[in-house]
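Here's a solo chain for you in C-alpha cells, the form predicted alone.
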Amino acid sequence: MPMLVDLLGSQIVRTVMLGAALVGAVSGMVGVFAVLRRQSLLSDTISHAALPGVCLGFLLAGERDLTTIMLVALLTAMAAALSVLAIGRLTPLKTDAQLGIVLSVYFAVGVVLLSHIQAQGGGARAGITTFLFGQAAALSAQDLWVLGGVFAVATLFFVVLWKEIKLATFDPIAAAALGLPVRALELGLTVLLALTIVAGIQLVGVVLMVAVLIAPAVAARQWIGNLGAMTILAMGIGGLVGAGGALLSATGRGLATGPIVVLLASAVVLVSILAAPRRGVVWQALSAQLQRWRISGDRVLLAMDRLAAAHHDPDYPSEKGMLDTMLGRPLPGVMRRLEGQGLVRPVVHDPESSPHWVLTPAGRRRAEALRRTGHGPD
C-alpha cells in the first residue's frame, strides 16, 4: 500500500495513467463499431500506415511535437484507408489481399523514414522510435489536452449521431432508404477510427495499437448484447486496463506500458470468452450439459410411461436393464436426478434384485406433457 501511495503521488505516473485511461476509453468506444463493422484488419492497416505520418510530422516540426505528428499521421492513415478502397475498385483482389498490400507498403515507407531520421543523429531524433512500440513515460500534460480533445470529439460524434450511426451499422440499406447519408457516416467512422489509432500510438505504438482498439469491444460483446450498454462497458474496460497497465508498468524498471496494457486487455478478453453468461465457453458447456441431462431425463420418463401403458398399469415398475435396452445406453446419474426432482421413485420388485423405478404423479404429468408436445423416445 505505501508503494501504491508513492506511485500515485508521482506527477509522471498520474499523467501516464490519465493518458492511458483516455486512450483506452476512446479505443473502447470506437472499437465497438470497428468490431461490429468487421474492420479489425482495416484498423491494423491504419495503425501501421500511421508510422510514415509520424516520421513526416517529426521532420516537418523538427522536434517531437505531438500535435503536428498526429495531424500528419492522420493524413497518412486516411490515405491508407482510401488506398484500400481504390485497390478494391480497380482490381479483382480480395479484401485481405488489399489490406496486406497497403499495410506492407505504408509500413515499409515508415521504416525507411524512421531509419533516415535515426541516421541524422541527436537525442530528440532517437525519441521518434518510441512511436513504434510506444513509450507512455514520454506523455506530457500538454499531450493530455490533445488526448482529451480526441475523447471529446469522439463522444460528441456518437452522442449527436447515435441513432443514425446505429442504423447505418446494422442495416445500411434501410438507412439509405430513409435518406440518411450512409457514406458520410461511414467516412466519419473511418476518420474517427484513424484519429483514435493515431492518438494512441504514442502510448502503445503502431504495432500493438489494434489490440487496444479491439480487445475492450470484444470483451464487452461477450457480456452485453445492447449496443449502448456494450459501448459504455467497452469504454470502462478500455479505461481500466489503460490506467491499470500504466500503474503496473510503473512498479518495475523497464516495464513498457503499452505491452502491459495489451496483456491486461487480452486477459480481460480471455476471462470474458470463458466466463461470460450465455456467450461464454464455460456457460455454453454447462448449458449444453444441462440440456443433455434434461433430454436424457425426458426420454427416460417417456420410456417408463410407454412401458406402463403397454402393461395397463400406471405404477408398473421399470427395470434398469429394460430401460438401458430401450434407450440404447446405460443411465448413470439420470435416475438419481429424476428421483431428486420427484419424478420417479425406486421400488423393490421381488424376486428380482435389480433396480426398479415407478413414475410418481408428477412424473406421469411430465410424461403426458411431453407426449402432447410431440416428444417421444428415440
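We call the rigid core whatever largest set of C-alpha positions still superposes within 1.5 Å between the two forms. Only a predicted model underlies this, so the values are computations on that prediction, with no experimental measurement involved. Numbering follows the first chain given and starts at 1. What changes on going to the form predicted together with its partner chain:
- Superposed on the core, the two forms differ at residue 358: its CA moves 2 Å or more between the two forms.
- Core-superposed comparison between the two forms: the Cα of residue 22 travels less than 2 Å.
- Comparing the forms between the two forms, the C-alpha position of residue 340 differs by 2 angstroms or more, with the core used for superposition.
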The other form holds:
Amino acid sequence: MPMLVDLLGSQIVRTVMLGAALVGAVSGMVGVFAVLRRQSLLSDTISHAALPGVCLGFLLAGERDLTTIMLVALLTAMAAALSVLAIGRLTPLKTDAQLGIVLSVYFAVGVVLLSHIQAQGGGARAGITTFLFGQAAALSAQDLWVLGGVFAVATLFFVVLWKEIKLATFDPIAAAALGLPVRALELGLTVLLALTIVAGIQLVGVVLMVAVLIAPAVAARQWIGNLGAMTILAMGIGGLVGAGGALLSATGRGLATGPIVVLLASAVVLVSILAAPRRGVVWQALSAQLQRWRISGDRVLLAMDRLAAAHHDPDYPSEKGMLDTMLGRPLPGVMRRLEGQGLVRPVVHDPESSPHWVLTPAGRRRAEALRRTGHGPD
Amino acid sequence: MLAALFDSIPAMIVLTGVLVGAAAALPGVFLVLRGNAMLTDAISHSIVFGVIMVWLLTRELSGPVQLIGAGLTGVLTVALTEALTRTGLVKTDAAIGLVFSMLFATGILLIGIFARQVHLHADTILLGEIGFVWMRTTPVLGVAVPVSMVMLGVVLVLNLVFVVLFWKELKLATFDPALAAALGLAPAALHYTLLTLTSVTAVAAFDAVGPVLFIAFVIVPPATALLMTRRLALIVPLAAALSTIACVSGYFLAVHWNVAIGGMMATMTGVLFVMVLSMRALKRQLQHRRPVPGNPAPWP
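What about the form predicted together with its partner chain, after the form predicted alone?
Full assembly next; the chain just shown is listed first.
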C-alpha cells in the first residue's frame, strides 16, 4: 500500500494514469456506438490494420514521434475500413471473410515492416514492439496533449451531432427520409473509431484494443437503458479501468499494460452481466424464481378456497396430500412462504398426523380477489 | 536424398509454410463459406491461453498434449461466446471480441509472469518464428525432422481424413443447414468438430506463424480460390496451391529484403488475393462492354 502511494506521487505515474484515463474514456464513448452498430469485429480489424501505419510512421519520423505515428496509422486504419467496403462491393464473400482478409493481410504487412525496423537496429527499435501489447510507461507529457486533443474532438463531435447520430444509429431510414446525411455521419463515426483506436494502441496495443472499445460499452449497457447516460457511464468505466490498469502495470515489473487493462475491463463486464439490476443474470434468475413461487402460492390459495366452499366450512383444514393431488406437487417452500405472509395457518387435525392448513382471513380475501379478477390484488 | 532435403534450412522453412497453408485451407474453405471466418480470429488468439495453461500443467510446449489442449481451448472459446450470446445481453460480434480478448490477455500475462522459465516471449508468441523451426527436431524413421513439421503433418492428415469422410455432410451443412438438420446430420456437432480442428491446426502452426498470421492462411487462400471457381471440390486444392505459391514467393522476397519470413508469406496471400480480385473485376468490365448477342443490354 505505501508503494502505491509513492507511485501516485510520481510525476511519471500521474502522466501515464491521466493518459490511460483519457484513452479509456474516449474508447468508452466511441465504443458505445461501435457496439450498437455491430462494429465490434470491424474495430478489431481496424486496430490490427493500424500496425503497418505505426511502422510506416516510425520509418518516416525516424523515431518514436507519437503525432506522425498516429497520423500514418490513421491512414492505414481508414484504408483498411475502405478495403472491407471494397471487397464487399467487388466479391460475393461474406462479411466475416472480408474482415478476416483485411485484418490478417494488413497485420502481415505490419509484421514485415516491424521486422525491417528491427533489422535496422538502433536504440529506437525497442520502442516499436510496445505497440503490439501496449506500454503505458512509454507515454510522455507531450503525448497527453495529443490524447487530450482526440478526447476533445470526439466529445465535440458527439455533443454537436448527438441527435443526428442517435437517429442515424437506431433508424437510418427515418434519418435519411428527414434529409440527414446518413452516409457522412457513418463516415464521421468510422473516422472517429479509427482515431480512437490509433490513440489507444500505444497504451493497449493493436491486438487487444478491441476489448477496450467494447467492454466498457457492454458493461454500461447492462446498468442503463438511456443512451446518453450509458455513454457517460461507459466513459467512466473506460477511464477507471484505463487508469487502474496503467497503475497496476507500473507496479508489476515488465507486465504489459494492454492485458491488465483488458482483464480489468473483462471483470467489470462479468460483474455487470451477472449483477446488473433487471437485466443481470442473477437478477433475472431471482425474479423468475419469485414469480414461480407467487404463481404456485396463488394456486394453493385458490384450491384451499374451493375446498372450503365445497365443504361449506370457511375454516376447512386442507390436507397436504389432498393439495398435492389437486395441484401436482407444489414447489418446495411454497407453504412456508404462504405461512410467512400470514395467508395460511398450520393446524392439527386429530387423529390424522399429516400436515393441514386453513386459510386466514387475509388468505380468504386474497383468494376471493384472485377468483374475481384472475390475478392478485397487487 | 531425403536426409539432404531435411538438412536444407530453406527447404524446411518453405515446406513448413506449405504445410501450414494446406492444413489451414481444409477447415478454412468451410469457415469462409459458412460466414464463420472471424471465429478463426477468436480461436487463434485464445490458443495463446491454451498453450500456456498446458505448459503450466505439463511443462510441454509441443506434442499431443498441446494438440488436445488446443482442441479444448477452441471449444471453450466457442462455448463461452455462445453462452454470452444466449443470455441475450450481448450481441454475437461483441461476445466474440470480449471472450478472445479476455483469454488472450490472460495468456499474455501468464507468459509475462513465467517468462523466465518458459523461454517464450510475448512478441514471438504473437508473430511466430518460421525461420527457427528447423532448430527443434525429432527423429522420424532415422531422419531428423523439425517438430513443427511433424505436428503440422499429423494435423494435415487429420483434417484431410475429416473433410474426405464428411464431405457430403459438410457440403450440405454449409449450403443448407436446415435440410442438414432435418436429415439428422447434426450440423452443430459438425460445426464444433470443424472449429476444434481449426484450433488444433492453429496450435500446430503456432511456432511457425503465430496466431494472427495463421488467420491469413485460414481465410485468404480459400477466399481467393472461391473467386476463381465455384466447384467446391476444386476450391480446396486450389487454396492449397495458392498458399504454396505465397510461401515460396514470400520466402524468397523475405530473404531478399531481410524481413520476417512468416509475415512476408502471409502478405503474399494478400497479394495473390488482390491480383485475382483485379483480374475478376477487369473481366467483368470487359464483359459489360461487349453485350452478349441475345441477352438484353445491361441496365444503364
